[in-house]
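Take a look at this one chain, the form predicted alone, written out in structure tokens.
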Amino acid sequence: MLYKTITKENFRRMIEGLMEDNDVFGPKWRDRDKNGDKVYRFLKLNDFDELQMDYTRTYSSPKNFFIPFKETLSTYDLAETEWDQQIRYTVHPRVIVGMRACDINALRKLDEVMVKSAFPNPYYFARRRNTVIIGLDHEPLEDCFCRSVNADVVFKGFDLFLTDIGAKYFVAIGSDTGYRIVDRFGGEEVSEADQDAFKSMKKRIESKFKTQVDVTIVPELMDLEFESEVWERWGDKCMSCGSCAMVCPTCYCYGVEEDVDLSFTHAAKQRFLYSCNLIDFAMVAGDHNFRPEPHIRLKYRYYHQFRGFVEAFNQSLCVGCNRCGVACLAGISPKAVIDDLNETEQR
């Protein structure tokens, strides 16, 4: 890892700079919670001084520039006896601007399922190669629990990542795009002041983490625990309502629609973002569902997290942002959930 220094004033020369021939997203405040919390998005910027580097977490996450809510696959148009397709991976080069380190690692884990896979998404693929992404750390909020999930630090998937130290910005370049860009903008070496600053400042974020989850034996628990009364405690709270799965960095599920005109000269076949959550999710052919209660569901979900993602892949899915946790309505949490069966399995 190569690392470099960047003022302020050379980094607000950066963002303009790259806004001229790219698409720059950034954090934007847009509107107050329940609690009066500031509520921030990634939205597109038309300048710099739209950016709020201290922002403290978006509600839905990044994952959206990637898979999309709603993408179309293809189209066709259809002729008496012959039919035309056509299919787009073109995007338009864009720049992420403040995605914190769990955000980085969810997509890291994404790169595992849509690019390393055997059958990779060129859709996916399409939007990560054209994107650059420049990372910033931060002071956790009290619900976070990454640091528990190693997701508070990251070493890859970014093109630059960076450390407020003060006036300047401590550095991580993580690829030749982020290099070239540094130097460009007047990147500058790491002096023994700026070593020292980093350091302090890795420290602080380090005292600030407040949650704790114990994930050491979450694997083995979901075998161990698979019929335990704190799935059915904690699922006749669940509303079915998918809300956990929009705002997941990591979650994938999708179902896949065709939608033909009325004409019958048109079609296209689209693709959309769905929740294990959901009632209708395991239903198949001749009305039968596998998946019937809500604590079905909800089990399955979190045993995909923990246990399914992490055979396969050996890492959970989860990153610890606790979004999920924050948008669901039923107040259901990794958690509460997780120390739940820690606790059931204890006595």
Partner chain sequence: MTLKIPRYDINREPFMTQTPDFNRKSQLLQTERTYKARINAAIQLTPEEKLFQIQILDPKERAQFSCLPGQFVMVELPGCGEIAISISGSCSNHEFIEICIRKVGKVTGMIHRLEAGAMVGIRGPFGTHFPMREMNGSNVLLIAGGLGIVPLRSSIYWVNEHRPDYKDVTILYGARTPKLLLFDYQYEEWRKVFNLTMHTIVEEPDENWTGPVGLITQLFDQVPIDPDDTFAIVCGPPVMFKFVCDHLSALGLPMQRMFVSLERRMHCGMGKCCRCNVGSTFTCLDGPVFDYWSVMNLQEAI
Contents of the next structure:
Amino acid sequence: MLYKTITKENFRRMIEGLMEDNDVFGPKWRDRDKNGDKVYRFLKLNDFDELQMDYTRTYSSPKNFFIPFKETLSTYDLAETEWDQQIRYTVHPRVIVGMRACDINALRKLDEVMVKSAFPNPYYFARRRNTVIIGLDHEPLEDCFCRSVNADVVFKGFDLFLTDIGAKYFVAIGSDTGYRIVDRFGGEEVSEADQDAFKSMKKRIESKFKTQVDVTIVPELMDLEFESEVWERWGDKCMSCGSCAMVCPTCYCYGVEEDVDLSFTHAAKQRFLYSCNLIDFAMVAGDHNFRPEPHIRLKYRYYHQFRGFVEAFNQSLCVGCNRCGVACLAGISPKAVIDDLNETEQR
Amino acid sequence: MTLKIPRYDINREPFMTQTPDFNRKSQLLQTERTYKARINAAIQLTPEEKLFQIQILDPKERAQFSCLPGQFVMVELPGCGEIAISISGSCSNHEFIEICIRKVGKVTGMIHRLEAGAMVGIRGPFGTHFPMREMNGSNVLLIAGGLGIVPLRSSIYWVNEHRPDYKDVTILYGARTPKLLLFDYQYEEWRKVFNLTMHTIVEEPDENWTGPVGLITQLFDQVPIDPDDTFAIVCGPPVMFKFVCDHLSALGLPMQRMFVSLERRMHCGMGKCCRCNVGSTFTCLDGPVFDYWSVMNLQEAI
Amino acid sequence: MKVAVNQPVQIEVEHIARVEGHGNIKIRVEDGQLIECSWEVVETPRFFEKMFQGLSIEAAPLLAARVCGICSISHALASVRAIERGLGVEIPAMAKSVRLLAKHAETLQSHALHLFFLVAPDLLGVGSVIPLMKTHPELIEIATRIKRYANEASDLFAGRTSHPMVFKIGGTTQRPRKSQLLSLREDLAETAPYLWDALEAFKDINLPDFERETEYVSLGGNGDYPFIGGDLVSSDGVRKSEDEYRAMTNEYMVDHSTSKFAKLSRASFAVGALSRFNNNFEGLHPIAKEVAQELGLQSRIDNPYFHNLAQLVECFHVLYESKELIDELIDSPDYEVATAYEIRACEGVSAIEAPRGILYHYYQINKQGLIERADCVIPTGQNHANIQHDLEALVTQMTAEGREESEISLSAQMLVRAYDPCISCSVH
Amino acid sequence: MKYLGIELPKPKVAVFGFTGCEGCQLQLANNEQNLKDLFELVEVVDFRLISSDKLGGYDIAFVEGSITTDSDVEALKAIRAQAKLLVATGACACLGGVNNLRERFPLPDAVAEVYGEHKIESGQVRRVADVVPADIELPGCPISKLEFEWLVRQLVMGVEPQFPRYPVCVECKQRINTCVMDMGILCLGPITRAGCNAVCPRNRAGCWGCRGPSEEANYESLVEILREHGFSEAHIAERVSFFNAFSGNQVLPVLE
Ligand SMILES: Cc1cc2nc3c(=O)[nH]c(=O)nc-3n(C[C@H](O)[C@H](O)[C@H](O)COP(=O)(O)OP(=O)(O)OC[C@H]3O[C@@H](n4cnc5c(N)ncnc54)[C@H](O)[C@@H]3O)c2cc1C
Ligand code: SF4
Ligand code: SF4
Ligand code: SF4
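The form predicted alone done, now the form predicted together with its partner chain:
Let's see the whole complex now, leading with the same chain.
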């Protein structure tokens, strides 16, 4: 990998330059919560100053740029007995600034499913290929546990990745596009001092992790504790509201629905993000439900993330951002559930 | 100073302009493109079940379509929905695809209203198949309950078309009432022409029924099973195949030689929507045909 | 066609159509004498005043909206503003503009609904708008475009077209985003020509020739055309403050009605577009004034059928004033959406010009912030008596002219519809 | 009309309003750009709010409002006898809606409060299903126009409409709203049936449950959460009883 540095003024010029011809998205603040803290969201930037480089965490993950909550898979013009099907994968180039290591790692996990497996998903692929990602390091928050699931550092899946080293950003370059961008906007060679600054920043980040989740034998526990009362305990609180999956950077389950317009001349097949926590996720005709209870559905979300995905790809699907834990009003977080699971096993 | 990022247009890739081939999984392709197919005949089997014979319109696409017993297709009625349906006819028949649909809800209900001449879209085939070639040189036991005969039927055709490859082939088929026995007009042909042994059983007989009455496991008394040289395919509701497979296990049939077809909610058929996912297993990719050992190792399989 | 003068006339219209709510007309004329002529309101009451009791002030605007699906924005505004006036809360300027914009959106949407869907079928001699879709597509296109803009504006400024949820005590829940305002402004610019087309369509209509000198009540402007709060005035020279609303309405009960009736200086008075027009003509937006001139309207009109034209003039007023308000909002640096408030025991009144006329909400609030007593005076309730008197005069006039029963019946129904009554609202 | 070779019938539709604000009926007449297509699909034979034509003989009846008087009951029974399909339309018809707030007080008190000595006919507030069976309940206060159009398509196609079973939170998250509970605003989103596109949280107001409970709503858990968030019992009680959506859950006292 190539590394460069870029001064903060040049970084500003870079973003402004990119904004002229492309859609650039980055963390902006949308609301204040009841404690007066800012709530962030990835939104289109109209002005460099809207970009919050010191943001903490967006409430919802940037996954929706790649897997939108709703997307049209194909459209149809209907005639009396015939139809004409149209499929387009048109995505205009865009740039996302400020994605965290965990969010980029999340995309790499999605790549496994959406691009590298059987039946690659062209909708996802078109979005992925047309998105330039400029990542950004940060000091972990109180509840970040990406380190426990090996998602705190990232070496691939971005075009540029920035680490704040004071007056400059230390830049890892992950693609040709990334290289050209840095080059165009005054990237500099990495000096000895830059390297030191980078190292101490990294050390500092490393030292700041507070939350640890012990996932050592979690894949096995998923099977061993399949009937455990842990699930019921948390399941009783779960409102099957799907918030956790919606904000999650990796949850990708979906549903497909088709509908016609009122004139019965046009139809569309649409995909919408679903959650395995929702009551009818596994319901089939005749109202038979393979997962009739909240705790069973909750269990399967964890089962997919910490057991199924590990079996398939040697890594957990969870990247440790704790967005689900924040979004869940019932206080169900991976940390809490897995700790409980570990403890129950010890007893 | 600006930098315009060039657009990567996936639509221009050569594979986007070709007709899709669902067996060529290595490439990106128009996964949502359906083959347009015309219904040639729609035969009402029972009040709830209808058999459709459909033909892919485009000759090139038709030639490209090839399947194996146990696989399924996604059948679409644009604007109404898309559903997973097993292939029920002969897989060597490259002209027609036969599917049998039970009316249970929105899409199946609408498809039932289609008459000969109407069209549906199909994608596929998807999923694993019954390992018919592995069974060469052995006895084959085909066991179906209720609608389970539908996917099984394509194996019956396969066996007939490759009859010398197999030793004794026996069909055991049970339904709730005699009227619900599907394809009864074909039994004679299966027995006499296909040279298969066939036993049927019902739970609730009517006045004309002369055959045995009870659960399908009762038929085992009538067939000799050589556990060392037999393969079994079991299709039917989960409760049924659990009973049947346990029975066969008890007789000494290895779990790896029993095959079942699982049913799950499905929205894509391509291992993406996760509706049929159990842990790492996708019923649409790794199934619907599983050997019984795999099923036993799936949490919540049945 | 003239008929024998003493032919008896017997008209009974049960649940008159194309009005909101349930009302009946009964007319009996024998030997040329008007024996019976009544406007009955038979809507089932919901007892809103009772429903408010014990609710928190936070819930009040939401419940108030449910008084009427068509003018829910007015009710919510009246409610939230009454509470604010009681608590002594001054809302930020931004919230004021957003509220007025929401109000205008409602006025436009309600007037368009009335003119095109409820009145136009009468003028074109059909039973409803449905056949017009085939015969007068251009008229439908106009209505569609105007209503679409009004709906979008409601969505943006009130949260949705009916039952707004953004008016919270102290202001609004949020500031519309700049991008939304820009796209709405574009929408507005595209809609304006359709309104001018509507003017062409209504310019030459023939409204029945009938006049009855009436007292008109509305908010009183000071050179403006007010919709939210201010003094209460009547064309007979009464001027009162909002807090004196009871003296302005003098509600009373009648036998054949579940709605209350009202009176001021005489037996009855009128509220609504025509009253606002008559009382505040000078305050109209210059473009609306121009339109009035084009329609040949001056500042005092006593023909109740002209309610319809006054509504048309108001459509211009609200559209062009909205444009100015949106422009201001786009450039405004203001981000404060609501003022904090403290709960205390108090009483508060607010008057709002709903599409159908002046509307009052009154609340008495206890120190826990719960509503002890509520009172709502609905525009249509204030109009009922006037409708009744108009009907009597109209039937008398038409009988004298020897008109046919069917003609009288239609004119009577059109008269009721001209007031655009909102009956379920008046009963509440 | 034909749809892919399937003949679609053109049902006759009537719309009736009982005790309510007529906001739902207004939604039916809204979205004008689609009205033309709508009237191609169905024949409107009785819709007093917009039409004086009364042709009778309908297949589908949309009934808005709750049922309060004896004459309402009779009228509704007559509608039920005629209609092949009866759609309870909106919160008042499906749940009793805000009208139910009146039930906190004895009827004579309410009459006296509003009308003094004057005699007024009224009765208990009932939902449509309390009087006659409703085939379909179209939720919302007001109903969503898009959902109504969708429903009409389902009915014309002859399929049983399947409303979302999951709660409002799903749609709220899909619109990437900040959770209003984090902003200190009470919200019933986690237990209320989705389908409104989370319009209230979208506008930074909490959900009031106008669409009724989602399927197997975890009422107890939400109430526990609301208490932990510091909302008072009275506040919670007012919210859950506002549209009468959660009257089946007797965890909280009826508010005074
Ligand atoms: C591999 C496989 C093979 C199948 N083969 C056949 C067959 O040969 N003949 C046959 O009649 N049926 C078969 N089914 C079942 C068939 O897919 C369902 O009956 C059908 O999806 C019901 O759709 P609906 O719209 O009529 O029902 P609705 O109840 O309206 O269902 C709505 C949606 O739920 C999902 N769904 C509901 N039930 C099922 C189900 N049982 N399986 C999967 N998804 C479901 C679908 O996405 C459907 O679109 C098969 C299912 C699978 C998974
Ligand atoms: S875990 Fe929490 S966020 Fe997820 S479905 Fe359950 S209650 Fe909702
Ligand atoms: S605002 Fe309400 S609906 Fe939205 S996520 Fe929060 S609790 Fe759910
Ligand atoms: S958010 Fe709640 S109150 Fe608002 S419309 Fe939806 S269901 Fe009704």
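Quantities reported herein were computed from a predicted structural model and do not represent experimental measurements. Only the largest set of C-alpha atoms that superpose within 1.5 Å between the two forms is called the rigid core. Residue numbers count along the first chain shown, from 1.
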| field | Per-residue C-alpha change between the two forms, G36, threshold 2 Å, rigid core fit | value | yes
